[in-house]
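Okay, so here's just one chain, in structure tokens, the form predicted alone.
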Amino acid sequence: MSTSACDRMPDQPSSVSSAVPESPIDADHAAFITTAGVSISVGSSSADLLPSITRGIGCRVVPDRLRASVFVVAEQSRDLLDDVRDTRRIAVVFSEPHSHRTLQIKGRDAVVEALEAGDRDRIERYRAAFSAELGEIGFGPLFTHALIDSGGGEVVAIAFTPCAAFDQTPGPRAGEPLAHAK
């Protein structure tokens, strides 16, 4: 028996269910969000459902795809980080500018963490890939640098269990769950 990662409540110990959780993202989706140089928008909301948003500057996905982390500049993301700490809700949109291929992944157990070993290298690879992606559609490296510059400030990770994922590419499949959107 398998179950979605969303079937388990955020504070429920994994030992409560004997079912093996499944990730809503497959290996192709994981590669797309971690290596394709996609634009990353990170959203949350307050307890009163007021939205907050910030730009992500990279992403990490564990090999079984049951946990993802997005990196954000703390100073530029205060409202969002407060909302994540209060509600643990997160929605992340990954969009490839030249093709408009877009995925949205949601979680409801998000936590703010320090970067892990290797994350700074992931962020630098993301910057290079995103700069190359924007270069393909005519934006120079100065524009990209200004768009995703951390200004030397603190960068944190927001880790979460992907519990729902959707194809958000404009077109007839927009809004379909990823399991049915291939």
The other form holds:
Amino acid sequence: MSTSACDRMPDQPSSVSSAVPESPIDADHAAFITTAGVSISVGSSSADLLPSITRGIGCRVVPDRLRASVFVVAEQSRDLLDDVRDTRRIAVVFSEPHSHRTLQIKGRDAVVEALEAGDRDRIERYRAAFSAELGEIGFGPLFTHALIDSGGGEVVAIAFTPCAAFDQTPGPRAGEPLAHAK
Amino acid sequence: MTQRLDVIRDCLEGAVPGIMATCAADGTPNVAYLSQTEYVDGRHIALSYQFFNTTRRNILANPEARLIVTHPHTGERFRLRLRYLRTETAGPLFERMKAKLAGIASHTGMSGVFRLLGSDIYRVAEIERIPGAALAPPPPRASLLAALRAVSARIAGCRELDLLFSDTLDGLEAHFDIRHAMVLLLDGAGTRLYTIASRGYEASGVGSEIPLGQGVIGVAAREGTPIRIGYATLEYAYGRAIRAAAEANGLAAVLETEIPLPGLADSASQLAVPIRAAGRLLGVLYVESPHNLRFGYDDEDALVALAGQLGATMLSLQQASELQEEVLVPEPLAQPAAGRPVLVRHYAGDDSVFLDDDYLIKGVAGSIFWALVRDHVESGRSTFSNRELRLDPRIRLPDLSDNLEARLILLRRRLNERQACVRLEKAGRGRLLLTASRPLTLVEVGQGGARPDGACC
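The form predicted in complex with the partner chain, contrasted with the form predicted alone above:
Below is the whole assembly, all chains and molecules, this chain first.
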């Protein structure tokens, strides 16, 4: 029997659960959010229900897709990082401008971490893919770089267990969980 | 507040979609892309409500939101803290957003998917510039304030209504680089607009009509609000809308399409600004361009200011001309014209007039023309005064607010454009001179009379 990866409590070791956890995203989704030139937007909320938001500049997903990390520029994301540290809530939207294909992944156990080896390369690859994508719809590379500029400042990873994922491509099915949208 | 909302209005044009975070009552955050963000005033913003989705559920339960908007040229980003106040589902703001959304939908391949259910209004509590690089903005095309000043000065110098319209359109071209424009006036019954002057089209379209509520122009007039679209959309293509309405309404309405509305076939950006004065709508100033996103918030501001001055000047020139009208003295009878007679037909039902088989005009301008040619033929008169026309029971001026002089301008231009055998010239203050180069044979056709075939196809 499988169970949602979210059925685990945030700090509960995975070995406590007898069921095999299952990610709400499949390999195709994982490839989409890590390699396509998608726009990445990261949201969280404070304990007193004030939402926070920032732009992501890349994404990493582990092979079993039970853990995802989005990269954000610390200086641009102070409220959001405070909220993640405090409430551990996260919502991330990935949207491909030319096709409007959009999906949202949510988590309840987010933590702020330092970048891992290879993450700088992931961010560079993301920058190239996003520039190419925006180039297709008429935005020059300088514009795209300004949009996802880190200014040389600190970049951190927000790691979380995807516990729910939704199709958010505009249209009547927007908002449906991915499992049903497939 | 570190930034004023009006200073970052360009970020709301939607070149880069806004991204918004909300959270549910249990704290679960949600992020959404926005099709449309609309500047309302210095402290309020409106967002399009298109689907009943998580964002919608969240803001109804917890009104707090955060939004990131991006400058379309510099890439600068601003984070706004918002508080949801209310949703409007009708009225000027709603119609403005509905029209703009139709353009966005068409541009992004989302026609049929995007439909505005409401305009969600938020108070902007805080604006923060997100640290990061910014590109240099492109140099401005022109100083809009300098352009406004120049055209404003021209308007202030106008002494005649006819020149007011042509000077305004000339000024738009010379100082705003707006090459396609028209002025339409509201008829006295307040149900339709007629074109009084235009620039930049193959045919002037003077005399063409558009019902209130149709297309960008008709909606701007009905709602009394500027309507601005950055991308072409069939939904608001006025020519198409009018043709469809005419087809649905049968033969009588077909005449409305007899004089085609001027308009760019490849129009992309459109801006219709109501002309208002003394608390009422006088008409619409309309400009368009084949380029996407040609008109921004600042262009809209400039043209709204200009339309205000245009309206006030129209009223004052109209009043001045009424005060100055002279009483006519008896005149010598006109020499009868020679040549083959022209058949002038008048249809009582809608006051439409045909010269032989050519449609000339209908409505108030048609009844004025009919009265003039009757007096010309029956009693040999050639000179007429505005004052007598205004009081003439045969001319069905819908009410006192109807602008007789504008109708005369329209009639004069139509006759000139048709190179008709009858012409009207100004002959002193508030006086008109009618000349006919051929004899006129008048035929009055009652209700339901058959029209010449050529006019109805």
